[in-house]
Structures are given as structure tokens and as C-alpha cells.
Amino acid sequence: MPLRSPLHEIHIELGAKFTVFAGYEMPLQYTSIRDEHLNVRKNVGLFDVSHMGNVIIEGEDAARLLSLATLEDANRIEKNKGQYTAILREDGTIIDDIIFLHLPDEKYALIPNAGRSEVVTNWLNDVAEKNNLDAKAEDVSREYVILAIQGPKSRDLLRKIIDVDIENMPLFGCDYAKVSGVDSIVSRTGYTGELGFELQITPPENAKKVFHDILDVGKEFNIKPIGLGARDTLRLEKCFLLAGNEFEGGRTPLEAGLSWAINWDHDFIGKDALLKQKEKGNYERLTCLECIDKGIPRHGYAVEKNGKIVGRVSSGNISPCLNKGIALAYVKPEYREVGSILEISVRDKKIRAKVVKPPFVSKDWAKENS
């Protein structure tokens, strides 16, 4: 049985068709994905994002278990600031790619992705006990609703009915807040690429009001509340990654783009191997790849060249703001230089596409489409 949102009956008020997705059964839509979607870029959106985790890290070497852990040097991230990074294993590929926030106590809040919580906590606290190290991860996932309000008119909406100040929280700023009067975690964070902002709110049935309230106050903004399917196709157009398919098989921040996260100035769990296949340099890497003929790209689909499997798709789907497939690969390194033409195999034919620079859809493209 799968679990559900504590706003599942909310979902269901408002039209939702649902899919199980990581063990919980989420809104899929509510209109359709396009719709949702473009209304995203243009406007205004709320999720409910209740299937992704929460871990909290107390304890004076909290900091140390975490650049211990992970990519980023966690010292460097002063209070009311976060970072995205991702935790390895010994052989440098990625347990979970997750976010972390410094809170004004002290404290650590973890995001790690759907389905991911108790393997991230199990990980941590090992760490810390063989490292002899005062700090523990806790998962409090079942104790709070996340709720993410994204797009270009977010701030202008949850401005009115916040008490801190968000005009100049930077992006992955966070900060203990009221909103409707209800105390939450907000965030500068989002998986949308747009400005947006996140709220992590306990108990979890204090989140009704606010959602009720986000979508009343929204009216005038044209929000509307976005399912699972149109984030998705968000992150996508942005090259953001989704753990279940682009880490599938043990993948390193190497191989999935990541190196710009690494901070290589402290000493991690994996930094070893990493710098080993650095030196080699002749591993797969996630490329970005743009559908020239019709055809929709799907995760594992091979990606091919004068007939020789070079590649193949971690996620693929039909860009909205394109109106046209994409997909992200793993390519073998010869093979991707932008603006080079490949072959995509969907089911009975093979369709061309074209090596590009991430992202699909830029910044300001709601701006150049009004």
C-alpha cells in the first residue's frame, strides 16, 4: 500500500489523477502537464513535495559529519545559507544527490530525494560512529509536509503572507518564518529552475491551511497547483537530475556533470577514487541531447552512432517550452561535442538528435515567449 501526502484528500478536492511514484501515491495533474507546466514558467505554481525526505542533523561536529560526508565543505556555509551537494560511497558514486540548510540554531535540515531518507540517516550516523564524531542524523520525513511554490511571480506571492524577509534571501538562503501564521522552514530552493521558494511545515496538519491560503492569495498571480508529471518535465528542461535515473548504476559527480559542485579543498568519503578517474578522464559523461526528427526519448533507450551503441538515455521526454524531445544521456567522451549528430533508438526506428550545451530552455525564455 502505497503512502500518501497528509494533503491527499486536498489533491482529490482539487481533480488530482495520482501515480505511485518512490512508495507514494502523488498527484500526477490536475489539467495537463503542458498546461501546468508553461503555467510554471509564466506564473506561478505549488507543489506538495511531501514524498521527499527530511533529515536533521544535531550536534557540535554536525558540520564535520557533513563535509566528511558529502561534496561540500560544510564549514564554509555560514547560518541562514545552503548548499546542493551530493554524499558518496567509498568508490565515489553518488548515494543521493540532496540539499542542505544551515538553520539559525544550529541545526542541519537535509533534503534527500524521494524514497531516500532512512538510507541517507543510516549513512550519516554510520559515519559519524566510525569517525568518533558528536552529531546525529534524524529522519523526521513522516513529521513535515514540503511544500514549493515556483515560478517568476513567486516571490510577489509569498511575500504577502510571510513574516521575514524574502526580497533578498539569495538563492539557497533559509530561514525560520511564519507563513498564514504558521511556523515553517523557508528556503530559496526549487527543482524548477525558476525563482521559487520552499517550506518544510510541522505537525504536517498545519500545511492545509497554507496551502489552502498559497492557492487563495495566488488568484490574482493565476497560480495553480502543479503535479508530478509537470515537474518533471521543469527539471528536465533545466538538466537538473533525478536520482532514480541518473545515478542508476552507480554513477560519479564526474560522470553526472556534477564537478562544479565538488570542493575538492577538504578531505571526503570518495575524494580518492574521484581523483583517480579524473586523471584517467575517459568515462561516460551526461550530455544533453536535443530530438531533431519526432520521436519522444525514454529513459534506457540507446544512443547510437553509424550504427555503434555510443551512449544511452537517463531521462528523455517532450519539452513543452520546445515543443520537442530532449534528453539526457550517457555518452562515451568522444562522442559529445555540441553540435554533433546522433541517433536515439525509440522502440522500432531511430531518430537524429543534436549534441547541445545544458540548459534546454534559458532564463528568459517566458520573457521572449509573453
Given for the second form:
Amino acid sequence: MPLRSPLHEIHIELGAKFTVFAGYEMPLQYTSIRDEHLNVRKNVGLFDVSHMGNVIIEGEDAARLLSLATLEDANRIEKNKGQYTAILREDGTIIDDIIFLHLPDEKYALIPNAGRSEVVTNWLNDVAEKNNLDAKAEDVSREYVILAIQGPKSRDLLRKIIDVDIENMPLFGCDYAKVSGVDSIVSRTGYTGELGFELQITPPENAKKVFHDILDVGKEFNIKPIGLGARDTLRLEKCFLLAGNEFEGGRTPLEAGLSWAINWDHDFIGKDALLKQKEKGNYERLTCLECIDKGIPRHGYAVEKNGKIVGRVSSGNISPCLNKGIALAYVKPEYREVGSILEISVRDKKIRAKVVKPPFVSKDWAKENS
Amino acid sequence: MGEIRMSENIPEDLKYTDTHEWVKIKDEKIVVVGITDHAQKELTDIVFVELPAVGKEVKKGEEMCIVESIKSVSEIYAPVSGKITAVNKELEDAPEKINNSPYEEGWLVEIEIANKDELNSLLDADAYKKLVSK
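Switch from the form predicted alone, shown above, to the form predicted together with the partner chain and output its structure.
To see the whole picture, the full complex is given below, headed by that same chain.
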């Protein structure tokens, strides 16, 4: 039996179709993936993302543990701030990409991917033990509901039901807050590329009221509940990574296009391997492909040049904003220059696709298409 | 799958397959084929259709076209054996017609039937209704 969100019954009442993702049965869509997608770009959407993990790190050396175990020097991240980063194995491959939040009371709240919280928690506790650090990670995933409110109108909506100042909350800012009178962690984070916030609510029962309130108050902003289908196309248009797809088979942050997230000025697990890979060069890198011909690239399809396989699609779909096939693909370095034309093998056909710069959909898309 | 909503449309005058294609007998030789309202509702957001070549011979039960929604790639099976005599080219630019009008504008292909007996093996509206309400 797959696990379910504490809000499962609410999703049924809202007419959701479900899908099983990383061991969780979650809403795939409520009405239409396309409509939900466009509503997040233009208005606002509410997501239940309780399949994501929650790990709390406490202890004198919590920052040292995070610095050692991630690409970021956590000492640099002040209270009320968060960071997107990744946890690596010694060989430089990614165990998981995460967000950690430095909460006002010194604790850190980590959000691992669905089904990864146990692995991440055990890894962090092993690292702490081996390095004699006074820090402990605790997997509290089942004790939290995570809601995401995403879209250009998300702040106007959330402002009405939250008791802290979110006007000036920067990207990756975080705080404790009451939302609809319920205790929550709020952060300005998300997976859609839009203005947005995420709420971590415990105990899970409390989240039901918040979910209903957001939909109620959100009516004037044309809110819709959004399923995992649109969550996937929204993140793909922004070239955000999906762990199960983009890290499959073991990928380093250099390969996955996360060079920007590597803070080289500190020591971390996997750093030596990354330095070696960087020096050696010639590694496949994640590449953005926009289809010229009709057709939809999907996970696993081959990328070719002159009949030779030069890469493979890790994530692909149609872009609801652009109405074109788009893909993230691992491509050999000599073939991934922006503007190059490659071919994606779709069943017995080849469709042409152009290498483009990320993201596929710019932040001004909604303004330009209103 | 299997949930039937009150609004589901299953026209009495069509034949059906258990893989959710519909068949309309156009004349002595030719049938029109598409996917049912139930099927389009399950798929939602149809964004791409790959049609067969006109003239292609198809066998009952074999893959005949591909319909892709945002979430999945689905094979559409030939409900009868025969030759493809027409395809709905408009779907190449407007695949959403299958969502909006599964029995009219969203038709997929016309097939010249090779063996009329095969029509007897198709489901009538009542039988199909039972199938999707299971």
C-alpha cells in the first residue's frame, strides 16, 4: 500500500485523480494539468506536497554538519534564511538535492525529496558520528504536512492569513508563523519558478483547516488546487531537477548543472571527486532542448547527432506555456553548444531539437502573455 | 480507472472495444474510429497524436496510432482489420479536439474493413457502459 497524505480525503472531495509517486499516492490533477499549470503561471495554485520529507537538525555543530555534508557553507546562512543545495557521496554523486532552512531558534529544517528522508537522515547522522559532531538529524516526515502556495498572486493571498511580515521576506527567507491561527514554518521557496511560499505544518491534522482557508481566501485570486502533473511541467519549464529523473544512475552536481550551487571555499564530502572531474573535463552535462518538430520527448529517449547517440533525455514533456516539446537531457560536451540542432529519437521518428539556455520559460512569460 | 461519471457520453449508435476505441459504421465498407469520452477523460490534456499513413494495412487488436497526453503515451488499437483510407490530419495541429469532441471532430482514422464478421465481436453501448462502470 502506498502512503497517503493526511489531506487525502480532501483531495477526493475536490475530485482529484491520483498517482503513486515515490511510494506516495498523491493528486495527479484535479481538473486538467494544462489549466492547473497556466493558473500557477498567471494567478496562484495550492499544492499538497506532503510526500516531500522533513528532517530537523539540532545541536551545537548543526551548521558544521550541514557544511560538511552539502555544497554550501552553512555558517554563511544566517537565521531566517535558507539554501538550496545537494548532499553528495564521497565519489561526488548526488544522494539528494535539498533545501535547508535556518530557523530563528537555531534549528535547521531540511526538505529532502519524497522517499529520501530516511536515507538523508541516516547519512547525516553517520557523518556527524564519524566527525565527532554534536548534531543530530531526526526524520519527522510523517509528522508534517507541506503546502506550497505558488504564483504571482501567492503573496497577496498569504498576507491575508499569516501573522508575520512576508512583504519583505527574501527568496529562501523563512520564519515561524501562524497561518489561519495554526503554527507553521513559512519559507519563500518553491518548485515552480514563480513567486511562492511553502508551509510546514505539524501536527498534520492542523493542515486541513489551513488548506480549506487558503482555497476560500484564494477565491478572489482565482486559486486552484494543483496536482503533481502540473508540478512536474512547471518545474521542467524552469529547468529544475527531479531527483528520480535527473540523478538516476548517479550524477554529480557538475553534470547536473549545479555548478552555481557549489561553494568551493569550504570542505565538503565529495569535493575531491568534483575537483578531479572538473580538471579532467569531458563529462556529460544536463542540457535544455527545445523541440523544433512536433513530438514530445520523454524520459529515456535517445538524443542523436548524425545518427550517433550523443545523449539521453532525463525529463521531457510538452511545455504548456510554449506548446512545444521540451527536454532536459544529459549530452556529451561537444554537442551541447547553445543553438546546436540535435535529434531526439521518438519511437521510429527523429524530431529536431535546439539546445537553448535555461529556463525554457522566462519569469516575464505571464506578463507577456496576459 | 473505471469510475463512471454521470456526464459520461456513450452514444447508442456506436460500437466499442474493451480498449476504449469507438467504431462508427459509415457505409458498407468503411468505419470511422476514435477514442471514447471515457478514454479522453482518463487521459485529459491530449497534446500529440501520431497517425498512421493512409493505405496502411492494420490488424484487429494491433497498435494503430499513438495519443499522448501530458502525463502519458497511449497506444490506440485497430478495432477491426483493414486498410486505413483516411486520417484526421487536423489533430496534428489541434490534438485537443479529442478532448473537446471525442465522437465528432476528434475522430482518428477511417478503415476499409477486411472482414465484416469482426464487427460482431465489438461491444454495443450497453456492454461498454457496463465495462467502464466496473
